[in-house]
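Here you get one chain, nothing else, as structure tokens; it is the form predicted on its own.
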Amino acid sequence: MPTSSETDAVLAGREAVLTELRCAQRLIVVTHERPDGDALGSLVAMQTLLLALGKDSLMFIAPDELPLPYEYRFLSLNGLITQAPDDLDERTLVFLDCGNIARNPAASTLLSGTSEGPILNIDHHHDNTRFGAHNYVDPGSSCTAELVWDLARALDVELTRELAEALYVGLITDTGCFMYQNTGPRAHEMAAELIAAGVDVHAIYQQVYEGVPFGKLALLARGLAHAERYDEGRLTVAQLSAEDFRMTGAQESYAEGVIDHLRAVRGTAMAALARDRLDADGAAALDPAGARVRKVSLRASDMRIDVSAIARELGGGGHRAAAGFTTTLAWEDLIAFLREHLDAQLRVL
């Protein structure tokens, strides 16, 4: 449970962000790199909200993030830009679902333009660094989309079907269709209101979770074939190489969801999926020293485990039950790192 001071900080941040959104006339909205459903749903919802208020608002997505993963391409990208605008210094920057600005290349691109406008930071990650001039950061919310929904209500913005669909995408993807531990009563209240506004639950589910390309199925098969278990099954891990992506014709985003199968294995306390980052030619990305770069996703099956603390050890972050980081550790060293830190957490429980 949050302390009274933490609750006061959330409420103060909320009021400050609301004031800025009411007063600002020119804005730009952005989210984190490799955006997931909550990031994109929140981004599109905030842009839709601001346009409904009559604001001059732009939505920034870095060019290498486009096209979006197939499951999110139905979302409207009104006001999309892929480069910093000439009038950046006159715009308020609104960051959504972004826990740490230093790990966001898109943010770095914008800030290199020396924007003089205030930064609004709207997020629900508990390890958010509060980098904004005003921070509406509520770790008790199920998703960032829930915070955008709250702001829309406070600003008396009509809940159109377009806005409701974007919010619903953020809600269902970050709650695992209301199955994750972060799902609370307010998430269901939000869902009810969005459905009443016209969201077709089955159609959105089909769009996001079905219509799977065969390459994604083939990649899942290869990931499961690489699964390994350590320490009496408490750690379940798998890796996906650039070769796996090449052989299946899969895009990097197709790796989404593989880790959920690892987490579901009986006896697993923590699951990890390490996948090669790919360069423009589809080969394994290398750092300047020639080391292979891997993106590692972590999930906790034992809710006493805080995987975000493990991710932060290597410059990453996230939630207690879902986090990630990027590393150049060799596979054997990565396994040793994960085993050591999982054991350290289990020993203090």
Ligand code: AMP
Given for the second form:
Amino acid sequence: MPTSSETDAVLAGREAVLTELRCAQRLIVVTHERPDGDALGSLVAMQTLLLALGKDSLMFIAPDELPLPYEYRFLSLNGLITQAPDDLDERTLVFLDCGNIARNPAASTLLSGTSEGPILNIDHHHDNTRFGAHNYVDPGSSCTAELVWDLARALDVELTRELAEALYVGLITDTGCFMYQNTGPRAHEMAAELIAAGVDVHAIYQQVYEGVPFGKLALLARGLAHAERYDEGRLTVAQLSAEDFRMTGAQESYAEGVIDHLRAVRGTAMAALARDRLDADGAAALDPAGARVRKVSLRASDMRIDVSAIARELGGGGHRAAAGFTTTLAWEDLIAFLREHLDAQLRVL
Ligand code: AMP
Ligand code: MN
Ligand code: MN
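Pass me the form predicted in complex with adenosine monophosphate (AMP) as well; I've looked at the form predicted on its own already.
Starting with the chain above, the whole complex follows.
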């Protein structure tokens, strides 16, 4: 439960962000790299909201993120830019669903030219570094889209179907279709309002979760075939190599969802999926020293485990039950690291 001073800080941040949004005329909205449903849903919703308020708002997505993962391609990208605009230093920057500035290398580059425009930081990660001039960071919120929904209501923006759909995408993807423990009454209240505004629940479900490319199914099969268990099954892991992606014709984003199967295995306290980052040619990405770069996703199945603390050890972060980091550790060293930290957390319980 948040303390009253934490609640006060959330409310103060909310007010400050509302004031800035009311006053600013020119803005840019950005989200984290490799954007997921909440990142894109809250980004597009914020852009839609700002345009509805008559603002001159641009939506920045780095060129290498485009085209978007197939699930999210139906979202409208009004005002999309892929390069910094000339008047960057006169614009207010609005970060969405981004726990720290390092999670958006492109936006960090974007920012390096400017320190003039204020940064607004709207997010729900408990380990958010509060990098904004104004931070509306509420870890009690199921998704960043829930915060954008709250702002839209406070700003009297009409909930059009387009806006409601973008918000709904963020809501269902971050709550696992209302099944994760972050799902509270507010998430369902929000859903009810979005449905009343015209969201076709089944159509969005099909858009986001069906129409699965065959390569995604084939990648899942490989991920499951690579599953390994350690420590009487308390740790369930799998890896996906650049070869797995090449053989199945899968894109990086197709790995989404594999870890849910690992997490669900009986006896698992923590699940991990390590996948090679791919370079532009689809080969394993290497760091300047020639080491293979892996993206690691962590999930807690035992609610006493805080995987975000483990991810932070290696420069990542996230939520207690879902977190991630990027590493060049060799596979054996990565397994040793995960076993050690899982064991340490279980021992103090
Ligand atoms: P993923 O495993 O990529 O689905 O991410 C799970 C959660 O961890 C999401 O809330 C992400 O925002 C967060 N996360 C993933 N990678 C990082 C990172 N490198 N730094 C901070 N947070 C992360
Ligand atoms: Mn996200
Ligand atoms: Mn989120």
